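A single chain, nothing else alongside it, follows as structure tokens in the form predicted on its own.
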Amino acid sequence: MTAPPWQDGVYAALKTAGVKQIAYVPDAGHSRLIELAHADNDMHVVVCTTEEEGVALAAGAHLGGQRACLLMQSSGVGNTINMIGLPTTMRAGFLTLITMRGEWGEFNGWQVPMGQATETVLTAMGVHVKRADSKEDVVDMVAASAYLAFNSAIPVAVLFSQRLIGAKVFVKPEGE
């Protein structure tokens, strides 16, 4: 028997967490996650069409006395700088789970700037950033960062390296 997939102990952990509900912009990346997510009757899960949608959610989860966590990729952050602002005015803890793009294995030029500048771009606005490079950390890293958000009630978010998950491959169809 093979050990589950480390998403499935992350979304463990965002269980024990109290996490209630998930808000996600569709990604391959958190593809694991978010089937989980669906396949959980106690989870409220939101498809957004805009990350930003997705804090607005987290801080009405709040609001209303539950934790919710959101699923968006790197290139999705600089949608949020807005919002992002949001959790940390309402002195909300807020966690994010973040998909790297931009890094190790890119084929897509357009994915790097955003890649390099999500960090960066998230600790400006007062977001912990913390970042989870292999699958022997990544559990943790979460348990840990949702345990600062929920109970410091400030923004924490959650890098998942793009070696973690893993490159994305185009494959160009025959005869181009």
Second form
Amino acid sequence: MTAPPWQDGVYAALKTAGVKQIAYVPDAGHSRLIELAHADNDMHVVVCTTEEEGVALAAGAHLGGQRACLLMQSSGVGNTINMIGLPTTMRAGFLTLITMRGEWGEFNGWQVPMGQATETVLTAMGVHVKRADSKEDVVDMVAASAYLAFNSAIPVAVLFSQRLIGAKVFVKPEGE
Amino acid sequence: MSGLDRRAVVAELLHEPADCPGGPLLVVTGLGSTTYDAGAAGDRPENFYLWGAMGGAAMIGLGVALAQPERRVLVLTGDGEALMGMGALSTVAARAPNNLSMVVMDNGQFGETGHQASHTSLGTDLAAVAAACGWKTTMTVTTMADIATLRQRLRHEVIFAVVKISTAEVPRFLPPRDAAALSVRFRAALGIPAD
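So that was the form predicted on its own. Now I'd like the form predicted in complex with the partner chain, please.
And the full complex, kicking off with our chain again.
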């Protein structure tokens, strides 16, 4: 029997942290979490047209007494810059899980500029940034980051490195 | 000058806010004049005013509506703010909460920044946009008699309404703007314990 994917542990950590709303702009690296969220009758799931919507949703969830998490990829961070100041202004906890592009083994150069700038941009906006490079670390890192975000009332981002999620394969290597 | 008086419209829409199923109406306003309008109609803890985060009003309203399914939520914003968050009209309609209505106060201009013409005076019909996004009940309101009807309907139904208002300037009214304080009192009014 194979071990369950690490994403199942991440989802369990979100549940333990009391997350009741999940907003997302789809990314292949988040597909398992998105499936789990949609299968969970005790989770409000909101697919967004752009990532800043998810930041605003989380602010509304806070006002209404619930905790939210935004799933996005690194390119989407650039779409959130003004809005992601909102949790700081409101002194509300905020958690986002970000799959990285444009670093480890990237095929598509269009993903590289925002991927390289992701951590800098988040930090510039006052978001606390953690980075998960291995499946051994990632579940604990999400659990601790959720605890930090919601109990210290600060915005926290966890970056899932491209090495962790695996670079997207566009073309099969020659010989396969 | 055509169009309704914005302060009269909002005073009517927010009149007797406790006359609402599930408890007093919860209101999220958009950056700019609708924040002033709602404050002028009577500051109350169930109002959350945006002083920034332009384009976020509808999604903040959705987050509140999902978290508080027994309460009614009104997103009250302007044409410029709604235009910036136009994708949210699709996102909210896709999620289809049964306790969220939205009113766009439309004067066809960016009043706060020098009265530049907005897209709603250049061809965009936000009620038609909302309908195309999947909002089942949309309307454009041009008379105070219909505002009185709208006040009742948006507390019982899911409505997207554009209200055509005058471009006339009204005295600025500044409600509280400390977002942390506004959050604390909003949550307290919902009975959420302080952290």
